[in-house]
Structure formats: structure tokens, C-alpha cells
Amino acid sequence: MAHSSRKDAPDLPDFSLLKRIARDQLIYLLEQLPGKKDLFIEADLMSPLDRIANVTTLKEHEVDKLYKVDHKPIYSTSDQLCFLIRPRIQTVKWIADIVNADKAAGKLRSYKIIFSPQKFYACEAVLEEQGIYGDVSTDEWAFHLLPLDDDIISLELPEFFRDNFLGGDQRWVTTAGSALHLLHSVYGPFSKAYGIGRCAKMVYESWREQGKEGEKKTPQSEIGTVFLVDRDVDFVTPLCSQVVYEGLVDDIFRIKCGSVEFTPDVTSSEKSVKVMLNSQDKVFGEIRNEHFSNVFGLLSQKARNLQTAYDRRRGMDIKQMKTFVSEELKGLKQEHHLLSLHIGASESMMKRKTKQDFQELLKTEHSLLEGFEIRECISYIEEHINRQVSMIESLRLLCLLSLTENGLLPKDYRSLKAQYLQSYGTEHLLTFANLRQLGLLVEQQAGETLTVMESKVGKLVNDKTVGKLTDAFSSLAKKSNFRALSKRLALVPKTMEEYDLRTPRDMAYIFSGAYIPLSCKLIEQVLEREGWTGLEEVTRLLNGNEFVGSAGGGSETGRTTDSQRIILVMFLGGCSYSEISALRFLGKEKGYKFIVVTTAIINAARLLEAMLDNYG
């Protein structure tokens, strides 16, 4: 299929404007507290803040000292304290303790709390309860969107997934709606909106509501279509082992806010090195979406090209040498440094991932996806649990087994659960309850009983009532229906012929040719059909909640402008780097450019850690 790849994909909008908007708003808020002040920053806001306004910028606006919020007594001598925090009750109580301690000591200070991305009524209620509502000024820094790269924007809200999908807490829906509204205001109007999922529907409605209140000025559109997708539409994809380079780096080294810390075994020195991973890094740009088996070949080719560029110095006269040193040498040195880091990272990952264990793991995953040798897979998972290889890895395999098999047989569920609790501790009983609630790890019986019940009810009442009842049933026992979806959407390519990972023919290359990510396949199908027509059976298997909406402007029909081929995909609950790689591949094939907006970047470990009871 590589021959059909289109080269005429349009250019992406410039998202650096979002950073400028956020920085200007923060500076304005800091200036509301004139004079020298100490700034206390919540830990998970530090990395995003660093991408928006560095220490120098803060110092220019009279920030004297910077502290990390650690919920301990403070030792600031400043007369003015500013707190940049997430809207969390625990942090607000800590601030209240500081203010009340100052009052008791007779110390007079000014206090300002800046909530990001918004303030919630619950936080203000705590200030009132603690008797300090009149002593502090509050504001909100509407920092909704952080561009991590040319085509990735994050809301940096990892808690969105647990709060919304497990806790049923919809407070972040407005935040996501505001983020879309900002993108629509700056880069819209969008011509069409598609989506699937209960949360996606609410975010769409929140955004349209905000659009009605806003101004009607419509600039030249830079984005054509917006697609909203809930994370719980596809849990299988983020639970699969990542084998594209960027995904592997995230799995092993943990990419945080677009940068990664390479450990001394990678840097071949005594200290770790922090590296920004984006398209500015030419070496990374060439290998980020590649299957790991191709990476060494590409890196060695890059090394040869660099050597050739260095060798050009020989035989140069003085003038040429001067030009070479002033224009090229610095860039070559930087590229050389990055190349050595990525080679080091690849070697480190190779040591961990080419062991027999990893090959066995991938084989088990592929068998689960294809629905073959399930008993052997269960034996492998039992061995994994009993050897205590990894708490999260064992949980991941259990969830993958449950999702692909539409739940476990009761005897298997009880046996595997008992073994897991013996190996990793009975405190994980709550984890199992959380996983069951989300439909990630369930027994077959309950789900099947409900399905039979649903079909009987369906014969007795009209379609509208059935819809409501189906929603009620699906919330009681969520079923993945993976096998039926896989068949209908051809998610598992036929294994008759060898899959060439060097010239991939479809998005399955991101999982070694074993599986096309469901989330990305849905996006491809809807864009192809310009709606959900013909996908009725698929949406039924996914518990419905699909929609097509007008997005408030732009030409819906007629000529295809450049902006019509720029598609904004918003993942509510997070997305993985593998899905981003798959969408980049799809874009090349079809002549689209995809912009991924996500509540956070996730992988299997982050998704499952959010299910643990001690999360956060």
C-alpha cells in the first residue's frame, strides 16, 4: 500500500500561539499582585509551566523565590505569597493552614491563589469553611492546552481518566469543552464534528454551549474536522506492548511533558540527561514512528551520513572552512550528540526487550488478539503472576485476556484473582473492584445474563425505551465485544503472508502486523464514509453514543480546501504514542494531517496505575 501514499498533505497550523496566550495570561495574573512575591507551584504543574514561562520570565515579573507545594509548613519571609495550584481540596486546606498560622502569629501578608486550569466551587467552599475566604484573592489560569509537538497538544490532566470513567466525576468536561472552544476560536471554524462515547457527547455539548456565548468573529479556518473519542471505546490498544520507537521510550523511560530523562547507562556518563523529544530533534523525527526492528538500521545510516558531512572539511580552503564552522558545524555537533543518545537508548531498550521473555510476551499478546491458544496464554499469565515478574505487567495481561475474550470464565477469574492476590497482596481487592467497574477485568456470566435479558426486553418495548435500558445495562456490566468488533472491522490482519515492517501496508505495523488499533480504525472508517452510516453494527457493539454534529462554521460540502484535510482528534481519557504513530501513518496514506489533542499521554502502566487505590 506504500505506493498509494499521498504527498500533498497540507501544512499544520502554528500552535506556538497557544503558549503565548497562556504565558500572557499568567503574567497578567502575577501582576495583579504587584511587588516582590514568593511563588508556590504544585508539583504536576512544574513541567508544563517550564514549557510556557521559564524562571527568567517569572523573575522579570517580580517573583522572588520559587517553591514546590509539598504540604509541609513553609519558611517564606515574603510579605506576598502566590500559590499556583490544581483545584484540589487537600492543597486548599494546606493553604488555609498557612494563612491561619500567620493570623495566629500576628503576621500580615497578602495571599493569592491561582487555580489552573479552573477553580471549582468545592475549593472556594473550603476557603469559607476554614474562615479565610476574605483573606485570600482567587483567580484562575485557563491553561488548557500545552503543545508538546507540531501535531500533539495535551491538556496535561492525567486525573481526567480516573475521575471521569471510574469516579463518574464530570467536572473536567467543561475544561475539555473550553479547550475545544479555544482551538475553535483561534484555528476554526471547524466544518464537521464526529464523536463516539458518553463523555465525548458531553464535551461536544459543552463546547457548542460556550460557542453560543462567545463572539461570532470567524477567522480563516485552519482545521477542517474534529473527532472526539472516549478512552473506554478502546481499552485494548493502550494495553498492548508498544513496539514503535517513541512508544517504547515512553514505556521504559517515561516521557513526561514531551521530554525524557535518559539514565547514565544510556548517556555513557555519570549523570542523566534530559532531552526534549519533538520534531526539532532531526534524529528522533526520523525514527519516532518506526517499528523498533528498523531503528538500528536507520541510526547507522544516519551515522554514515553525519560522517560524510564531517569529512567534507578535508580539502576545504580557508573561506569554505570559515563558512562550514559558522553555518554547519554547530548543527552537526548537536545532531551527533542526539544520535549518540538515541543509539544509547536503543541499546538499553534492546537489552530489555530482545530477551526471550519479551518475545514470549509478544507471542502471548498476539495469540490473545487473534483468539488462538487461549489455554496456553492463561498458563503463561499464571507463570507471570507466580514468578512475580511485575505487578502492573501481570494486571495488564489479565485485562487483555478479559477484554479480548469478552470476560473470563468464572473458574478462571476466581483462580487468576486468587493467584494475583497471593503474589502481590490482598490490598489489590480494591483494584479488582475498580477494574470490574470499568469492564477491564470481568467474569463472563454476569455480562451474558444481561445480554440475554436485553434481547428479551427488546422484543417487548419500542426502540427508544430499549436505548435507555441498554444504557442502564451497559453501565452495570460493560462488555468489550472485542472479537465481534475485530471481525467486523478486520482489526487482525490475516496471517497468510509475511508482514514487512520496513514498508508497512497498514496501521497494524505499530503492533508488528498483529493488530490495527480500534480507535484509529474507527476514525479511518468514519472519515471515509463521512459519518456513521454503514457502521450501525459497530456502534451497537460499542454501546452507541456516536454522533455527527455541525461544528459551527466552515464549508461542509463542495471543494476540499487544505483545512478540510486537517483533522483534529481529541482523546478523552488519554492516548498512547502508538495511536499517534498509527494516525500519522494513516495521514500519509490518505493525504490528511492529524492533530492529536489528548487529556494526557498514557500507556498501559499509567492507565493501570490509575486503577490502584493509592493513586495520586
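So that the term is clear: the rigid core is the largest set of C-alpha atoms that superpose within 1.5 Å between two forms. These numbers come from a predicted model, not from an experiment. Numbering follows the first chain given and starts at 1. Compared with the form predicted together with its partner chain:
- Gly106 shows a C-alpha shift of 2 Å or greater between these two forms [criterion: core-superposed Cα displacement of 2 Å].
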The other form holds:
Amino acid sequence: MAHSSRKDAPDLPDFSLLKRIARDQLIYLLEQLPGKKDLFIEADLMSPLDRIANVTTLKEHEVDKLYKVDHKPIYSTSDQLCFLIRPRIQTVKWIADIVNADKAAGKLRSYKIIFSPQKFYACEAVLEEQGIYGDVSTDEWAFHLLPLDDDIISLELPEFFRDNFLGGDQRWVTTAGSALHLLHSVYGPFSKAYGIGRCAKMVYESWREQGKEGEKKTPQSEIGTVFLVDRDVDFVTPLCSQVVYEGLVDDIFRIKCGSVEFTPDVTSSEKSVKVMLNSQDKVFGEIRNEHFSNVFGLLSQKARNLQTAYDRRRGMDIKQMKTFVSEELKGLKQEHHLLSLHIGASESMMKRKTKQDFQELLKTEHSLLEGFEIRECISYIEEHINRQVSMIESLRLLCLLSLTENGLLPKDYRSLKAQYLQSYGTEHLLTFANLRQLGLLVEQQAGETLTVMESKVGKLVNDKTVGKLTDAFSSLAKKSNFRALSKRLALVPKTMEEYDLRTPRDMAYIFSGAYIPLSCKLIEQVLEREGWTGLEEVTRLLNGNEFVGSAGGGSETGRTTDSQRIILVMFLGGCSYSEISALRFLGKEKGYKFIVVTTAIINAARLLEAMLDNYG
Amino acid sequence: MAFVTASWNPLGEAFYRKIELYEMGWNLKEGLRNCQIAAAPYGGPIALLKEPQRSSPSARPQLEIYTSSGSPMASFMWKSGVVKQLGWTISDDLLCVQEDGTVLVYDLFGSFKRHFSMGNELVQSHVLEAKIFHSPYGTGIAVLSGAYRFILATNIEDIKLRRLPEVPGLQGVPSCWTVLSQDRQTKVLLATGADLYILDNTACTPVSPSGFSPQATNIIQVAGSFSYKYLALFTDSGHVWMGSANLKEKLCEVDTKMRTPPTQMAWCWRPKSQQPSVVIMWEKYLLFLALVVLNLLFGYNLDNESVLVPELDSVRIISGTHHELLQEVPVVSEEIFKIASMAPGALLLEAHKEYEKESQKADEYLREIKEQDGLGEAVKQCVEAAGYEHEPETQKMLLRAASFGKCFLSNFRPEQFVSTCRDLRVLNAVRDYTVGIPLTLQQYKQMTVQVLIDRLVYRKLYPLAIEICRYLKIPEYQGVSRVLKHWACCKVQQKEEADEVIARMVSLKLGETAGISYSDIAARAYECGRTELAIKLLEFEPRSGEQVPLLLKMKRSQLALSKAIESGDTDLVYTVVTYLKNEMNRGDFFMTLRNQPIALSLYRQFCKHQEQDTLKDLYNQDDDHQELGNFYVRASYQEGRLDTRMSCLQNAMDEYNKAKNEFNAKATEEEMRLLRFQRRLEEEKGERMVGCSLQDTLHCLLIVGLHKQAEQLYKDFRVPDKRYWWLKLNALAEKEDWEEMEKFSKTKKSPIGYLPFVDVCIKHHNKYEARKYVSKVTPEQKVKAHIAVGDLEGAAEVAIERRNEGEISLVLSHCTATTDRTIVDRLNRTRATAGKK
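For comparison with the form predicted alone, would you give the structure of this protein in the form predicted together with its partner chain?
Starting with the chain above, the whole complex follows.
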């Protein structure tokens, strides 16, 4: 990036150690079941597992065949079956069916279930209920953290979001606490911890609790500060259309576990190509955090550079040519390949995103963020629904509308909902119920409860306190208070003055200069102030639950060391690539390095799909 | 050094010494006569069962428990049956084997712990004799029944009774028998007359000791060594046979020339010593036998009745007045103290003595040791010998000498010296009269510090135990915390004190000590029936998770639930919830959950997967009609059959109505109408569309050309005009029915404008049709329309006409400089003039 950045950003700790720990533990678990065995893997554990131990490693430890765990009869001939699954009741029931089917057929096998990252009592209860508790041995693979890149670590638990925020089921809290504990014991001690959100607070406490047992001497600290943030503190950011390259790739092609599958229209060949997207890919490294409008320019620059590198060989003699071929050519070819892929991807994006309707979509989003021409936005959304453009997109716009406007007017809410149901089916009544529960899409209650309460209370006390009480009541109701927050934190730049996306001046560049992501702004503010002081009004608007804690390490002496400027941000409920880009930008500006730990990488589509009631 | 060796007696190659441990603190009028006595090994307690003085039928014997120094610990009237045998377990519990086969277990302080039986047959046949023995498996009991059968239990903590096979021809009580533990098997060795048998699980094998003199007649006494390695047999001819326990190897045979049967026989042998020896006791006479020498070499006269207590490395002799220790003098002690010994240790001791006297001879002695290059050895000897001494004065003397010698060594490793000092300090403390545990260093090493601390804890000597833990720097978890926990567990049993007081005392003393589990202490309180105290104690437990299991046990399920929730451990919450579910009736269970939203949501989550109906009941209980409605909607989509689906929706509608959610009620009602409509259509026209959304249904109808039905739906469901127009437009375009589209466009003024007409035609690549609608487009959108059909000139014209900056740039952005030169120029000109104005 061309902007001025501080050069002294510290180096990141080496997270490949986490992979090694996980691999060693897995191998240990497999060895616990000596002899040949078939391994059944839960579908969404496959990619993470692949990043830890490949098929060869598994075979080395006497894994014979690999299958996906599915609800269907199995055709394994092995007398030892090993299941590697997430602790889900559904999956355990499937396994129970397999075991019971074997029993009925008089087949004798031994079964072992390895729960990752931990087992839950509820799952064991299912085994008990199905009468196979004694037939199956269970174990835990404490595989908490998967490093996706140098600065991204994922828990790969997409259900965290729905379970915790929608279901109110807090069983993942300890898991997140353990993950933090692991990081703390390997890379800690951390000297400061900040956080906001109910879940964040619980995770913090769970981690502290785990830290108490067996206090050990910790090695040299490699991470200074942790920041825990709940996803429900900021829903607006992940719901905005992503326009930074990495985010766009995720929105369009869906990045899965750090790798993406480019379809034939991108590769301009017969087959799809799987590409790992991380800092190893130099081409990608240069454009991942760029606003989309810059990407083409950068890529063509890159292409020119590449051409010059190739061209050098023209004037070479034999000897030079030899070294060129042996040393540089391979790298150039690799780069060439990647470059063509990314150019293909950008082209494909261009086709979709420069179209009229995408521009209009962005315009609507920006209007919503600004709180400007809301009526037009509503009719745009209405048309969007009427034309059945996209089920998820429509929902996304509705949520954005509700969040930014602090709920929809009852009239609008009903009419939009009715139209949505007509377009996409009545079953979405459930989706709407979920969204309402989460506060993503709500009806303004102005006419009813609050005012009734107020007037009742108002009769008893004088006017001044009524204001305060109203505040108290409004914080009870799930309100986004986006407008007020945006004002306080200056999230939306005043006017749409020319924003140079090539040399961004703040984090707003990730949304074309229209909006600074709330989550990242909060982090910036807290780090700047070294706490929440001065942000009281903001935290009140965010329903409180902020905290500061010295994080066990307490080595205040080393404030100037590099590790103090390495900040671990943990998103509970997921974060988007755009937020990561914003943090990278912030880090460059302020001389920090951010490490993002997230329960999963999300985007608007994934967030909203989690809200659907898929009755499977 | 005369005074140290004064009590030494030579026997064979070794010396034996008798050390007085204690003058007994008890006051026994009749000595040890008329009473059963049992003393535990490792300096354990002594139990006495005194027969009543007067032999009236109502008189009862008295059971008394003393420490090894004779301090009373407990005394009570024996009211149970006839006791055949007393004995101690390895964990210092007293076992009383009764005639009827019942074994009563008491603790050190005489409180009854439990009882068990050695077999029902004994009620009839009675116990004739019993022996209590120790093996690697714990403490065992062997009894001989009235039917002359042996019954064995190897571990009283885990009783498995074994009836050993019958001994052929056994018609009376065997003349003597003992229990041996060999090759991981427990066996009984018995003698009847001259015959010896070994009884194991499966068989009774006659055996004969190797080299046993033929003149030997009846075997009347048998003794196994402490480790069951050796065996000694005494015959009525006064001969003693000593050999290995498997009888295959003979060590020696001695004629004692004593014809009277001895009262007791025991091995006195230090492991690693080359000279196993046996002590035989007659009334008032003690005889020593060693294997090397065939003559008995010395004997002691005893003042009064005594008992022998075999130990790992010695034999203790308890009499009515004294408690003595008989042991082989260790080699180092012998070398140091033997008169005129020239061993390095002895010289060092001498040197140190001279040094104290400030005599130059000290130097001479040192030189002598150094000449032999034996200073290191000398120090080692002194340290080692100190460990064997009982008198603190002697210990000090030796250690001082060692310390003196150390000064002249440059690289002597201090560990042995330090650890010996530490061990001796601990040993001296526990050997003290008030504590009364006369352990030797070897016994102490064998039993380990952990066990010693346990024993102190059993004796309720908490302060001493804590002192020792601190002194030896034992980690808190294993040391101080453990002692404190025991203290607290003991404290909670003191019934005379109020709950409040105890709880406060416990928390004061324990405070935040690491590794203390308040829940364990509370569990003990609960066992003693003090539920309230248990709850108070649990409050001190910082880990709420630890409180839960006990609270459940105490049936404080509500409290357990809130504690589980507090702990943040959902697994724990879940455990409690399942427990509650099984314990309570459904109504109460639901009520409990209702007050605990976290538990409730957890349970709901479970029900969603496992028990759908329970979920319904939950909502019903709460009158949560909204959620019930949602529940039925969900159910309807899981349902394949249309009529069940309808009835689910009907239910949902009813619930929504009850919840006063008119919107949802109406939505479900419309869904039902739609389904009915779809079904009818399917029956009439064969179009599959059940389950489609309204929009999709309409689209479907329009595509297949069922315009009338579409029209009907449009009216019935009050589909907004805009939506209908969009739908129809798209459907017609998809069918490429341009004629119909044109007709449609003319039916009335389009609510969506005419730009969509243009767009949709272009989308289906029909520019010709698209142009038809351009003229109809509103002025604001005309530019876009022109551009869409590719008519840049038209677009430019409109833009110029409207003098709209944005539109002009829009057109410009679509122009290419080469082909559209004229247009670009015109636009730029207009822009310039507009700019001037």
C-alpha cells in the first residue's frame, strides 16, 4: 500500500506450533486404537483436518479407509471404526444407528468416537439413551485452533454464532475459553485484556478459571494484549457488501478454510482449481486488502513486472540462462499461474459487480448507513423482494435497514414481511422470528410498550428521571442504536467528499469510504485510550458488558517490548475478511500487529443462512 | 565407648542390642496376664482386651487402646460376643474377630466403623482360631472353623472369602499353623503332630522340611519372617528348624534343650543382613538363635509376661512395664563402636572427641584416616550410624563428628548428611513419648513420609503433621492441604458445636490454602447428617462446579442448578437438568426450568433434537403461543403429507391468534389457502406446485399460460400490482411471448414504469422489442433506456435536453472515443455551457 505506514511493526509469533500440537494429539488418539481402522469424518471437519494431517499421515497410523459421516448404512469391512466428529447430537444419533444396525446383524466391531474439540454430556447422554454407551469408547481431540494464515486463527465453529446468540446455549463458552487458555500458555502471558459483550465476558472468566488450575511459569511473552468482542456488538459491519478483494472473493466464491475453488469461468479452462489464499501467495498478498477498484491496476502492474522478469532472459548468455531457469523460472511460473487466476477472478467479479444493479445496491447500502433517503431505500428493497433477486440478499438489506433505523415502522415491517413471505414462502415466518429474537430485524415498538411504561412511571416521578428511565428501558430492549453510535464514533464520514481509495486515510476504505466498521473502530478507540474511559456513552449504547482485566501475566515492566504491540482480537460469533483487512490497515497506521482469532470466518450470507430454520 | 556397647550381645558374627524405647505409661495391675493383646507393626498402637476380674456371668471384658508408649487412647466395655483374636490393619484400624465369625472394625479411638462376616457357617461351627496377617494386598484374616476348615480373606477392604480345601484326616485343632504369602498367593501352613501341610486355593499338599532330623517329633510352634521369606519350626523335642519358607532350603537346626512349649516365636532379622535369627520366648525367658552358630548363645531373663512384635528389621518386646527394641547391631555401628575398632568412622569419632577436648591428638587421628584415604568413608559411616541410633545424644555425637570430618573434604556431596538430619528430626519427634510411634529409620523409609503423615492424621495429631509437612517442604497438595482437610473433616463431626461455629472455624483455618476442596469436607459433613453445615461449607468452595454433585446428593436440586449455571459449565447444567428431569414430576420440572433461562434454553436445544413433543409441552406450560405457533409451522414443513401439513398450519394459526399475532395468523391462513389452491390445480391441471411460494406459483402459472388462474390468485391474495407486473413481465419474456407482452403493457399504466420492459427485453436479447417501450419510459429514466437498447445518440439527446450533469457523464462513460466522436463532442459542449451557467 502506498500510504505512510510505520515500519517498526513487530513480527508475529509462529502459529504453526498450534498445528503441531493438534497433529501430535490426533496421532496419539489414533494410536490408542491399535491396528487397522476405518476413519469416519464429519463433513465440516474434513477441511480443517486436511490442514493438520494429510491422508498419508493418517495412513501411517493405520487408518485404512476414510469416509464421511453420513446418515446412511456403511459398507466398511474393518472391525474397528473410528469417528471423528463435532459434538453434535444429530451426528451421535447417526453413529448410534450404525452401531445398532451392526448389533442387529450380529457384527462385532469396536467403535471409538473422537469429539473435537471437546465432548458434551448431551452427546454421551444420547449414547446412553440408545443403549450403546458400553459399546463405544469416547475421547476428545482438543483441536481448538486452526491457523488459517500468519495472522488469522479460526476455531472453525460456525455454529457458535447460532447456538450462542440465538439459542442462548452457552456450551461453546468453555471451548472458546480453552482456546484462549491454549494461546495464553503457548504465547502468553498477556498483559492486558479488554472486551465487550456478554459472551466475551464469560469467555474471559472461563479462561481465567482454567488458568488458575496449575499456574505454570510461562515462557517469553509473544502477545501483549487481548481484545474479546461479541459479534452482536456489531451486526452492521458483516452485513455490508464487501468491496475489498479478499472479502469479495469470499462473498462470490466462498472461501472455505482458507482455500477457494475457482470455477471454470475464472480459470478459463475445463476444470475448477483449488487455491490456498494466504500470505504465501505473493500476488494475493498484495491485493487482498485492496479496494476492488484498485485491484485491476495492481494486477496489470504485476503482469508488466512479470513480463520484464521474463524478458530479461533475452539478453542472457547460456550460463545466465542456466541460473535463471534453475532459480527464478519456477517462481516466476508459479507467480504467473497465480496471477492469471486472480485476474480471472477479478474479471468474473467485474462482470458481476460493475453492473448497474450492484452500483445501485451499494448506493442503497450507503444511504442506509448515512440515514439518508430512507424511503427510496425501502422501495428499492421492496422491488428487490418483488423481483426475487436473491433470498439472502433481500434479507440482508432488510436487516441493514432495521439495524440502521433502529427497527422498522410497524407499517413497513408488516408490508415488507408479507411481501417477503409471498416471494420466498411462508416458512420464513420462522426466519423472521429468529431475526427478531436476535434483534437483527425488528419492528419499532414506539407506540406500545415503552411509552406505556414511561407514562405510567412518568406519573410517579418528575420529568428528568423519566428520561433516564427511558434510557434504561431502551437498553433492555435489543436495540442497535446505530445512528447514535455512528454519530459518537464518527463512523460515517460527513459528506461523500472525494475519497481516494488508492491512498486510504482511514478504515472506511474497506467500504469505499462510506463507513468505518464499528467493531474495528471500538478496538482502535480502546487501544488508544488504554481502556473504556471516555467511551461510557458508547458502551451504554452497546448495552454495556465492557471489561478490562489484567490478564494474569501482569508483566507491566515490558511495556515497550515488541510483544506489547501484538494484539490478539477474538471475535466470538465470527468476523468477516473486511474486518480483518480493516485491522491490518489499523495495525500499519499505528504500528500494531493484529492477530485475529475468530470462531469462524463469516460474511453476510453465512450469517443469515445461520438464521434460517433448515429443517433437515 | 563402653556405654554404647554395654547392651550389646555377640551372637555368631553379629552383635545384638536391646534398646529401651519407653517405660510404659499404662498402669496395668496384673501386667499382661489374663488379657489378649495386639500390637500393630511399624510402632503402631496396642490393643488390650482384659478379661473381667470377677467371673460372674454379667461381667464384661474391657477393651483398651494405647499408643506404643502406653498412653491411653480409648477404653470401653466390650459388649459384643466372645473375641477370638485382636489385630490391626495396615491403616491402623482395630479388627476384633468374634467367635461367631463376625469381624468388628474400630478406629484408633475405639469408635465403631463397620463389621463384616467371615462366613455364615461360622455362626454354627464357631471360630476356633484366627490370625490377622499383612500382605501386598492389604490386611487379611484367616480363621479355623469348628469343622477344621480354613477360611481366608486376603483383603478386608475388598472381601472375597475363600474356603481352603479340607485337610485329609484332620480330626482336631492343628498343633500350630501360620499364613504365608508367596508367589502372589496366600497359603496356610499347618502342622499336626509330625506332619506338615501346605494349603492353597486348590489343594492340600503334605510337605517335609529339607534336612529335618528324623528324631524330630511333633511340631508345636511355627513362625514366618516379616517378608514371608523364611520359616522357623519348633518341635516338642526342643529342636528348632530354620529355613526358607518353601521348606526346600535349610539354614540350620538347633537343639534348644527346652522341652516346654514356647509362648511365642519370631524372626529378628534386618534385610540385607547375612544372619537371620529367631527369638523364642518362654514365660520369663527369651532365647536368641542365629543360624551361623549352632549353639544358642544368649538369653534374657524377662521380668514378667511379655509379647513379641516382629518388625521389618527388629523385634519389639512389650511387657507390663517396658517397651524394648531388640535388633541386630548394624555393621556400621559395630565398626564405629566396637572396642579398638580402626575403621575410618571410629577414628573420625575419636578425632572429633579429641578436637572437642582441644587436644592435638585430633590431628593425629585425622592424619591416620587420611593416610588410609578414608575420610569420605568415615563421614559416610558416621552419618549412616547416626541414622540407626535412638538416643538423640548419640545421634548428635555422630553427626557432629561427620560434620567435623566434612570440613576436610572439598567435594563431599551433602545430600546424605542433610537428609539424615531431616529424617532423624522427624523420627525423634514421632518417637517422643507423647506421640509414641517408635519407628526405626529403615521402617520409616519403608512406610514413606506420606503414610507417616496419614498415621499422624489418624491420631489427630494435626499440628505435628503440619509441622512435619512444612519442615520437609512437602508440596501443599500432598502435605499441609491434605492434613487441613482431614482436620476439617474431623471438625465437622464434632456434634456439640453449632454449624455456624464450625463453618467459621473451618474457613478461618483453611482460608485460601491451595488444593483444599471444600466440597469434600462438605460431603463429610453431609455423611454425618449435617446437611445445613454442608451447605454452609459449600459456600466457601470457590469452584461452583465442585458444589454441584454434593448439592444434588443432598437433594438441593434448585441450588445445584443455579450453582451449575454460575459455573458456566454447560455440561454440568445439563447433568443437573437430566437429574431433575428424572427426579421431579413434569410440572415441577418445567417450573424449575422456567426460572432458569439458561438451563431452559439448553434443554430446549436438546428437545429440538431429541424430544419434539417435550418442546411443545414446555411452550404449553408457559402459554407461549407465539413459540407454539412457530413450533407448528416448523412441524408443518417437516411433514410430507398435505393434510397433516394443513392441520399443523391450522394449529399454528390458532396459536398465533391466541398470541394476538394477527400478522402471522393471517400468513398461515393464506398459506393454507395457497396449499388448497395448489392442490386443486394439481388435481385439475396436473401441474406440480404444492409447497411453492406464492410468487413461484404465480410464475409457474404464467409460464404455462394459465392466466385466468394467475389472475385469480392475484386477486385472492391481494398481490401488490407492482409485484404482479414484475412477475408477468418476466414470465412473458421468458416465454418470449412478445405479442402478449405488448398487450399487457397496454392494459393500464404500468406501476413499475416501462424501463423494466426495456431491460427485460434486452436481457432476452431482443433489442427490437425493447425499442418499442423506450418512448414510454419516464423522462428521468429515458437516458438509461436509450443506453440499454444501445441508442447512444438518443441517450445523448435526452441528456442534453434535460441538461442533467449525472446523465451526461453516464452517457459519456458508455461512449468510446473513436466511434462516438460526434456524440462525445456534443455532450462535452453541453456540459461546458451548463458549467458556465
